Amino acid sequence: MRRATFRRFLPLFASALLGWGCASTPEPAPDLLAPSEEQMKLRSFQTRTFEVKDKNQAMRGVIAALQDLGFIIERANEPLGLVTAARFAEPRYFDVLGITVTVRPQKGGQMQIRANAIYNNEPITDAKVYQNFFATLERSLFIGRN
């Protein structure tokens, strides 16, 4: 009794399960990409131009800046311009930091620097961070043409 029971409702349950399992996928928010006002501000803390003519002149800045400021190189591909680094963060030190910078040639023998960072994969939104990596950047380059 009990087993044709248990076969009478297994189909329905079953769809009941499968009918569940698609009604429950969220459909993307039609904005989901689109940028906004807070990641153009965050651009614009990431990014600076620097007068460097060479590309790899400006590669070299990069991650010498990144080695003073306690970073360990991961990847570093100068075809695409592109610095990888990671650290552990202060005072704890289980924490980590990690950063991509990418390096663009820009018209009139300039050079544009984006550099974002992460802590904990979270998203480091304070200015004053990327101040303190574009000053170290700054005295690398500048070291660098002397």
The other form holds:
Amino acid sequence: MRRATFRRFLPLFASALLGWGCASTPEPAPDLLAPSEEQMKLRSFQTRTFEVKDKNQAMRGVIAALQDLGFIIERANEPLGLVTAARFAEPRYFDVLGITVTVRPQKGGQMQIRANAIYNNEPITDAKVYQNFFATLERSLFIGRN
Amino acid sequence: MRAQIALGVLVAMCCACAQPPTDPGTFFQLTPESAQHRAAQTREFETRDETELLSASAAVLQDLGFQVSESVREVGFLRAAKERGAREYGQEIQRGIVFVLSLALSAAGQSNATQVIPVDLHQQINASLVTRPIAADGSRYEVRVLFYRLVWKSDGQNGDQHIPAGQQKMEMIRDPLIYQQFFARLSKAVFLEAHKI
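Right, the form predicted on its own is done; let's see the coordinates for the form predicted in complex with its partner chain.
Time for the whole complex; same chain goes first.
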């Protein structure tokens, strides 16, 4: 009697297991790559426009500011206006702080500078951190030249 | 109990380098040392030829045994690296003392407290160099160079746990003498006097 019950329920159990197996695969959300409000906010923290006409001068200013902040310049690409740098979160030499800065000329003789900073491979989303960076950059772009 | 305390002290000795995490708010703030580091890492040259200055810098780095791994003339940037051994007697002696002590402890106590601390085995010394015009008429340039090193450690043992080789450590090189030597060579190479900032 018990065996018969078991046999009757076995296919049901197996199909339930199968169904559960399929359901457990997560579907990628349709808005995975869609811009979120948070991303827009982050982009505004990360971007600043400066009254600089010459792209090369802006890039050199970025490099000098990063060096003043103790960063090691790793890569620079003049045609694309890209600078990549990193440094250790001293005195902890195991924590690494990375930054990519892009310099893009705008219409009307302005320069748009965007910085993306990461700390141990996690993006930094704190607006204050970017404010500090741009304050140093401003000094390097305008006061640094004599 | 005594053995456990001794083991604790031993482990604390090995972990003495652990530091509290840095506050992310300070990441992009200039520190009181920033100006000092800048002064040690930078020299000014009265020249109009940036390309010559950059190429002479590459030559000096080559003379010092570096391999240039990246160069961008448009923004006056050079990156170079060299590999060297990093073994030091001091570390080997420390490793030996800790091992003998831990062996005596594990013989006396119940637990296996064998400690073999990893020592520095190999290092890569890196240089990141940038030239920058500092006069509006392009008659003066500054050269800023930064040296740092990556150190690979050998394997070790913590009780029953094996610490694999290859653990990495990074370190900025701040010794002013190294920078002075570099700039002395550079000014010789470009036949120009290097001015401190």
